[in-house]
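The data below hold one chain only, encoded as structure tokens and taken in the form predicted alone.
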Amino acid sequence: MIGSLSLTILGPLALALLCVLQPKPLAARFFALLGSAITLFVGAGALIDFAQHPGSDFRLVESHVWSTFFGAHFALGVDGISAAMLALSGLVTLIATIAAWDEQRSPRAYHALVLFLLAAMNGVFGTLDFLVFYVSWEVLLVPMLALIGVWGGEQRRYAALKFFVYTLAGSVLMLALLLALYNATPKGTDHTFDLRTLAQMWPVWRDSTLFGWPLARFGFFAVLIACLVKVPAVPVHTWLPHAHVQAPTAVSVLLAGVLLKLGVYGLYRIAWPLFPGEAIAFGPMIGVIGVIGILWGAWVALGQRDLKRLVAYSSVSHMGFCLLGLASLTVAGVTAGMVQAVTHGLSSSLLFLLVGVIYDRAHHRDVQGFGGLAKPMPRFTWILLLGALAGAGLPGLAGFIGEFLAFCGGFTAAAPFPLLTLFAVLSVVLSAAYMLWLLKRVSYGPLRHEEHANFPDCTPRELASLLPLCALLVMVGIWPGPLVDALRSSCEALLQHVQGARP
């Protein structure tokens, strides 16, 4: 029988097929809304359940035999971490669908690809089987490649190819890891890709070798490389600005709001549980990579003139907090990584939508070409102010929660994390600088061009995509307890599992 989690995967796939088969573009838009609403309903329901009844157990569990020969099952289930990601996936896709409501270029194919992408993302977030995880992880590259390569800007093919090559190359070692784990299963034991079982077999991976190299070390770095490319972390981040600049607004929202979180989620679900000894040994290295990304992304964002590139580099900076928090191996830090992933999904989606609003009117994104938009576009300016302050980590808004918890976790962790965290704190000044600089150049001062005085303010459709994100940024900032409670038990269980690998 199909359960609710199966519905979040099979439902969007069926709706994607309907988008292609039926002839009406308007129906395709409603199918995309329905698919994302199903995901949001299931994910938010599970997240609320974890907030009200905290625990580290997997819920909504279902399992269907996929291949008895390989020991693979279409096994699904969510804990607090994956419930939060599933809810974020549904929400951001819903917002992106509203933002692309007026898409005129092959709207049926466009929304079918978005639904295909949604199904693949839900497959990553909802599965408990490593093989299903890998298949979903790789398959989602196809619709994203098409969305950028067909509906993107002038250099869309270059950006799409760079995105595809980087992310595919980063995942090749993960396939080798799947085969190695299958081969290393002890004799007399049934082969399985169940992540819960594989996590309990970490002593086997620790004591096994692959071409003379410890299997656990190979596995850890295989997953780490694949995830760092997706995050993206410095120095494998260079595909991100090109992809964002060339992608249409709604695709940038999906890319920043959900796809970047796949890398963080992979570390939480695969690397740390299956290879806890290596997570401990190489934690400081991951922390250094995170801090470099925090400072580098913020510094480069400060010098950008293209609005999309500015927000893209700010994403590199903010995602570094996820790495720093997870690597610290403290309750506050590990929880911070997931809180930051969720809150950045909200704030980055809002900022990319706002960039799309003014691009639709001015047909360029050069920050030097704007100014004084507060007068003709007051609603836009207020929302931009909220988004900028959330991105800068202002207390009382959602962006503050993850960063603050990451600082708390870093300062209470063992050396060298207090020193790394001290460097990371410098990013608070840099993020405030580039966000306020953005706000000042776009909305205040004199009008740069007379035609800007006739720019219409946010339309009802634009407000329908912007206001839910604004409300959540304020609500989570003022009342973060439910989100933190929903995530904390699962993060504590992960931390306890990793600490059990200490000699």
The other form holds:
Amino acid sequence: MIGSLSLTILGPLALALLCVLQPKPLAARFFALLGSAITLFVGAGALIDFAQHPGSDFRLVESHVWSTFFGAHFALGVDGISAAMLALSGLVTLIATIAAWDEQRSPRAYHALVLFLLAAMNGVFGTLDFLVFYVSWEVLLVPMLALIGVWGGEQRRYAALKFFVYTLAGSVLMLALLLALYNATPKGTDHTFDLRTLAQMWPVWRDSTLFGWPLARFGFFAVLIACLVKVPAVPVHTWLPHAHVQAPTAVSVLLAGVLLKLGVYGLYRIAWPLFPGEAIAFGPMIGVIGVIGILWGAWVALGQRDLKRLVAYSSVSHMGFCLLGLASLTVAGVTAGMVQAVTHGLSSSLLFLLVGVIYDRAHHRDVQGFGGLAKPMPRFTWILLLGALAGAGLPGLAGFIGEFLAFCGGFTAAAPFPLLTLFAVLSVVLSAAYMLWLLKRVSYGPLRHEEHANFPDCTPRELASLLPLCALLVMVGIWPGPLVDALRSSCEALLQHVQGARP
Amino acid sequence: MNLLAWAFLFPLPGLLLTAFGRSRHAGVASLLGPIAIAIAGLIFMLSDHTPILVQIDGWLPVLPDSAFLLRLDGLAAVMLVVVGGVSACVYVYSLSYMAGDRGRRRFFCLLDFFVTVMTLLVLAGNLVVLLAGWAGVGLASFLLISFWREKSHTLGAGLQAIAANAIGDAALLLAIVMLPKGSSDLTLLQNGVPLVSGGASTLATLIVIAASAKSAQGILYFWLPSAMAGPTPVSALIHAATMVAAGVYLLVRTSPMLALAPEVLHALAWLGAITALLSGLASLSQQNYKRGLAYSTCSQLGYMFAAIGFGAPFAALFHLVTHAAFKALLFLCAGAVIHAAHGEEELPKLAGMRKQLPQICVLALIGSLALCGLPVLTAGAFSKDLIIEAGLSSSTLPASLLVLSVFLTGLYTGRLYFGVFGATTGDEPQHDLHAPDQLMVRSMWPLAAGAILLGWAGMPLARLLQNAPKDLAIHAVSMNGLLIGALGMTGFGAAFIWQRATKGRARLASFGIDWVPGAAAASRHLALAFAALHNGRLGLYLFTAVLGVALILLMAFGRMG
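Let's compare: the form predicted alone is above, so bring in the form predicted together with the partner chain.
Following is the full complex, with the preceding chain placed first.
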């Protein structure tokens, strides 16, 4: 009996196989479209359900025995947080597929890999079982490695390898943790990897040890490192600019739009529920890491010349808000982390698509080499303005909501969070500066190069990928209520669970 | 009646018609918005003055006060009439001013956007909604300053505005975040929130910083003169009458809360008075017509800030209203002159316009006299008198600076007026003038009428506002008022003689309060100094490393011994 969540994993896998097995590139494109549409349909449906009937329960739950020996189940289910992530992964993949519609280099393999990636991402977001989570988390690296390493730019091998080594090294400890948890299960209880049960067993992890260390502390850091590399947090962010610069546009979109959110999601789903004591103890440290990321990313973005590097560093800055919000352990903050993850997924996808639009025309991304594009490309300029402002957190656009909630949460939390928030507010000035400076150097001023005058404005296909994101950014910005409602109950439940571990 | 609180949506039909319509007269449809907004304000004024509240719950569910709140009360209604009225005049003016511009459609769309967000700012019922309008007007200001995108200096000016505005946004954001739970409602702020001890002064300071960024006060003044790079109707609407007054509006709104922090109010009085004085002096040194007027705007906004510092928010609001009329009028006149002279903005080259533009000359005279404060006959006298009287009765020292500025106001106004419209000496280049059409001139008449008559609106205005003092006396003729007016007129007369003596080239040599380039130079020197520390010479590195270790050892031994 296949439920709708299994469909979002098995469907893309089957479609990926079909892509390779049949000869037509066009069919492969439609398969990719279909696979992401299924995910979007299921994810958005669940998200709307959570917005209308808020609750912290898991819905669409299904469970298939995987291995009785390990006690592993192919258990699936979503709460508000994972529903939002699932919807995001479907939407972003859909848009990335439209953006890569004209991919000429072995399109069948390309779309098959994207579908494979989608299945793995959905596996991470949809599962309730730690083993399935871990397998999806690692399997996901394979298609991403191939997409960057084969379809990337000139230094694609180096960038792909760097990405692979960083993320793999980050998550080896997670495997050790999996085994340690298995061994630490007290005698007489069934072995299980069900995340809900594991979370309820947190006192067991707190009291058992591993090589003299408290198991909980080892586990917390194992998951934390794996996730911080993905987020990415300073100082383990250095793989990101390389990967983005070398990746083709659509892969950059997937990377910024969904892959970075895996790190945040891992913290929400595993590190905080399983090891609440450590989450409380090390919260301030995570907050500091978040704020360093916020300011460092914004500061470095100011100095970038390559457009993709600029947007990549702005991602580092924006993802810092997720850490700050989650670590603050307030309702506003914890919700802010997820809201920011969703809105950043929308705005960074839009910005990477826009960089792709001009890269397709000018074949370079040096910000100094543009100027005056407003004249030949007015539609592009308006959309770039919207994307830049959403990134800069202008009230009325989606980017503001997450930042604002994170500020509110941080300021009402215990010390040292108010102080950290004070520093984080500086990023309001910095992000306005780098985003509008970007706009100025690309679109305003006199035309730098004669041949740029003949650039065609955005084509209908490009608009088809850009406009849905614009619409969502405006909608969420003007009326964030439903999104926040869908996320809130799950975040409150998480917070309550963590606070329960306070001595 | 609830519809009136949604007035910020009124420009949208016009915006859509202008953006997607195919009419040759792009922009005419946009005119609907400002007129509707002004009418909405007037309807409220004629009704029984019960505040209209709109509350939609569940906007941002996590926050304790998560509703989307709109509030139309007396203060908001006054602002609606000001914003709607001035922008209607500016729209009509722009129909003629921008007639030949290729970006005319975009220009009107941006103006519509500005009016929308400005009205949202005015109608906001809680601080979060206000912040949306607050950031929105900053954005509109950036887009309109940089309207002529191909000119590179307009971009620098736009970015300066955004930079100053972002500082203000951050300060306001912090203020909102700092507020005790559930109190970002403006009504609560209007009644003075019961704050945790010590919180009031921090909160008040943040609000003052936010307001100074928006209203170009203190060290955050620098963006306003640069903002003159935008089209002149924009300077009139945004950078003289409405957006820069938003800071004053915020302070008037929150004045009961500010009153809980008397030391901040005192600092505010000084901030306003010093800005009024220094920017008056700076105006005297300007070669550019519009920049001269821009410094005058800074100076007049300084009066309003000082008024709030004196604990007289009503006086600040009154001056805001009269200033909106006469300063917009002056800018529109400047625009007509510049338009006629084919974009020339330098003062000596604009001389001798009296004969060629007689109608503009009269209109500019009305605006100038209102700015100087000619008693009884002009509106500026009433409101300025009210501020100075409030100051003289509370804090004398800043108030005396303001009195000094009255003379300066007369002087710089006269210098600009006689520099352009004074008698020619005969050696100016003859202009091949591009005379303004009747539409342009007529669009200024309502503003001129306002500059003369609005002074008499003081008492009805006071009745509209909840917090206005009940025993308010707005004198048409008082001893102090006459003296202050005489002082202003003396300055105006002195300027006439000064311009005569210097053959229309009167100018204060140079008045260097431009701290931005100074700060830039300082940071460059600092960077160079630090760059010397990492110049890549291994020898130096080793030397300093050894030196450092030696120092640490020395200190360690010193402590032991």
